[in-house]
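Take a look at this single chain, the form predicted on its own, given in structure tokens.
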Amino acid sequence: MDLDERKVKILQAVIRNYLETGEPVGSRTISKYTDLNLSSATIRNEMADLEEMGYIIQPHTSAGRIPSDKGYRLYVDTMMEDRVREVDEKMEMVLEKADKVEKVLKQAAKLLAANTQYAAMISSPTYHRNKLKFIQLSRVDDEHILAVIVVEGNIIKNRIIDVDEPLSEDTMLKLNILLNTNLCGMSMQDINLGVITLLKEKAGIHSQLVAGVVDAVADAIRADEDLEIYTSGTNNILRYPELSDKQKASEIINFFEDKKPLSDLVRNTLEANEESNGIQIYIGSETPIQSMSDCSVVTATYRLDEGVEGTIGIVGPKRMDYDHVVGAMKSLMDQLGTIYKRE
């Protein structure tokens, strides 16, 4: 059964009806809602189709229809306007008068939170995909050696790497020389078993060594402990009668306040939207947060520089205000790129 242009402008007043009200929506309701002048007897059938389709679902006997998850996703791909709103003054300003990058972060996840009445978060900028500029081996003591390791952005690492000899200053050379050869300008991607294999060959005897300082670059090039995550307004989620009983609003309010699923949505994002200044969103079972399955949550990767990157989230109801997120979103994308440029 296609879905004709009749089917879709009844389904868009559903959804949007939805969105504004949080009730089922009846076919009483949708025949002064939209433009087809239709009868509420036609726009029932209409809406029978739409169910059995799997757009929409009655939650109750005798009550109204409500959007499903297949009906909100058509809504995003294709009913959406892909319109970029201005933040609000207040923000503007306050992102304005930032001295720091970390000041602007804290202050912008308060105001998203603000302007979209929805639990919002932001990560810390880091550099992803980031490339070794150098490696500098160092003895410590006879049974130790310093690796510093610098990579794209400054970053310094330092990690010590256990021996099982002393080594003299010449091999200490060599190794130093065989590393930043053969390593220097590559992401870890780059870093494949094959490449490893071949430095071991050429390390002899201290392949094992080698292989420790491989390591100790993987470490920091993903850099992930240093990760700082924003959160702001998860007592918004209460607002919204959907998500204020005890157990999903503990569930959602424990998602925020833990750091390592919020790390991993971070990561998601990154790599999701590694190829595009895309934004993701995700409805209701869809995802990749388990707790998260009643809700939406809208996520997009800010660049401020070549490979400097973070992760702007907003987790709300499923009937959340598409329209207005997506709009936020690329604004306040454009204004931390604005400010870090300014820095």
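Positions refer to the first chain, counted from 1. If you superpose the two forms and keep the largest set of C-alpha atoms that fall within 1.5 Å, you have the rigid core. Remember, predicted model here, so these are calculated numbers, not experimental data. Compared with the form predicted in complex with the DNA:
Comparing the forms between these two forms, the C-alpha position of residue 108 differs by less than 2 angstroms, with the core used for superposition.
With the core held fixed between these two forms, residue 235 has its Cα displaced by under 2 Å. After superposition on the rigid core, the Cα atom of residue 253 is displaced by less than 2 Å between these two forms.
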Given for the second form:
2 protein chains.
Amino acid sequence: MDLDERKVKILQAVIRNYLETGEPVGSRTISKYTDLNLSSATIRNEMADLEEMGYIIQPHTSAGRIPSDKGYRLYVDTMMEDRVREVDEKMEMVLEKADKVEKVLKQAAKLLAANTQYAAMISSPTYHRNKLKFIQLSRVDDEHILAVIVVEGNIIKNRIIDVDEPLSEDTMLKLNILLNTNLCGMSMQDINLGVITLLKEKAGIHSQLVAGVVDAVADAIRADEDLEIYTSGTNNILRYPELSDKQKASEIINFFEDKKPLSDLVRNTLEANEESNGIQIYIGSETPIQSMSDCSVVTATYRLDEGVEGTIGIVGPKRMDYDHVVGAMKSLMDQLGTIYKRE
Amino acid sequence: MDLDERKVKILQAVIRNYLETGEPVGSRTISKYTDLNLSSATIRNEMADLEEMGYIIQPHTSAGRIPSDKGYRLYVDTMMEDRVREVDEKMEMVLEKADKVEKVLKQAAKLLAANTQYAAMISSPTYHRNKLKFIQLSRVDDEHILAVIVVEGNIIKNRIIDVDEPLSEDTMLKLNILLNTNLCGMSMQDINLGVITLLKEKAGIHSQLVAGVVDAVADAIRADEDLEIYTSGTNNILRYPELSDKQKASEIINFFEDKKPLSDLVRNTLEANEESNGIQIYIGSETPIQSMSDCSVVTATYRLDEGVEGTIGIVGPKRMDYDHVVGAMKSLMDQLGTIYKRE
DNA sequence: GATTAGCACTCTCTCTTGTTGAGTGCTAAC
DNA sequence: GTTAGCACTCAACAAGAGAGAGTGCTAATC
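For comparison with the form predicted on its own, would you give the structure of this protein in the form predicted in complex with the DNA?
So here's everything in the complex, that chain up top.
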């Protein structure tokens, strides 16, 4: 049995209809909806075939059909493109530039959630590929040193380092010079343990104290802990009956609160998108996250600047308005891409 | 009609029972539960009185009684104390000290939510009363200056300041000295616009450029925007049937996501608790937040160190286990109070 | 006079039973 | 290959019948 043009049309009609109404779609509806001019009986036969092929499912014997994951997949892969273009311009989400990246991202998540009516998340960008611009150590008091690290894109990391005994002015100065001359210009991901050991040897550091400080600085540079994830519109989940029973809703809400699985998702996306820069759609059981198997997850990588990348994600029911979501994501990515360009 | 001892006992029994079961409590249950040795008929008469006095409510004619807000209030004010003590020791929540305050707070929220099975929030501490320890301006590149501000308790704020033309090494040095000598030791809340103007006059600054930098630093000091609020256990809301219908649940979830009303609540609590250092309980319509009128909100002020204070909050159904919540809060406040004491 | 037993009454909840309507699959006719 | 027609299925809704928990009131009891 093959998927001829008529079957495709019918499948498309079923999916479109189901996306709109959320109700199983019957043969009579299709017969009226499409321009195929076929009676419901014929449609019924075709639908039986489509079901056998695994594209649609019957929730119970005497109900209409709903798309299966496989059906959605086909839709997303081959039937969607043509519509996206129409929608593209209609997307109205205007990001205001704010002084802090953080604020812009929060705003972006909020806009995306409001625009799509699904749950949205956005990660703070990672800076692995960014270059170190400037390191500064300063004495806070006898037992504490403050290390400030500025990265390309004016990202600031800082850390308080505990020391047992005060460092002399002279040592501090030397340390500052040592760190700056050797590390500035390197990208974050290149500063690994090896580089640091090498650096220490080269400079001939003997003092345990100084070595400790250098290690702490290196640690602060590599620290990846500041991957923030902003979420918005979690409550939108409750809009969709198929997700709003307590068990499922609870899992999803939990997922949005617990940054752990979210950051896994982020990493996933970043890797998958290394260069493709596309939008990923995970339908139902395709998602990498167990507890999301009743949802669809759409992720994409945004790029604020060269090497400054993060992830946007949307979680909604499988009968998500994929066209709209993809359009909204693209629009948002565009805006995020230009907003900091002038720097 | 007055609230004699017997009525109090009955009311107490009704409330206790309702807190446990969540079901309206009938006269027969009370008659068996209490040691009053009264028949259900007598209890019925008393309950009719209690209802007339507004302490309990009958959801419908042939149901048992449930506590009214007024009933809960009486319970919380006068009947609770004796039980708290028993429970107090049983609270097992062990906070691990982490290098970043942020982590500890996230952990605290998580523990509190897990321990109580309600939704928990905790705000990052405010530092208004803390003293400025140290300011450092450094040149990042020709158009950017980095200002790092360290506050007592080793809180670090930083800000990138845009400048139109580069500042000379000499000016930078002078600025650093100016800021440090004049502002260090002052508490955050004391550094207002007046102080800054005075400072500028005293130093005889004429350059527009330098004045701009000083303003930016002052602004960074006063910026209050970094009031973070961590939440946990939002999904616990769905455990309680009286809150889990879509409308209500959605509002509550939204409340937990939108930091705005949360931070109002935080400020409220901090003010109310200026010195009392107690725990506030808002029952139903008593809460300052409209959308929470079906909930009870319990808030308290924790103190990490002198002047470093923040707010803990719990949101749950009105039939919350107040004893437990108050106990857990106290335990958490104690732990938070000691964890950073050594600094 | 306070307490209690007894009883009629009320109201929710659950279970059962029909009924409706949307939808199907199959067969026979076009 | 397409369609009309028909028997069949199943979820959803509504109506009705009990059961059960609880009440309020009255009259008897301590």
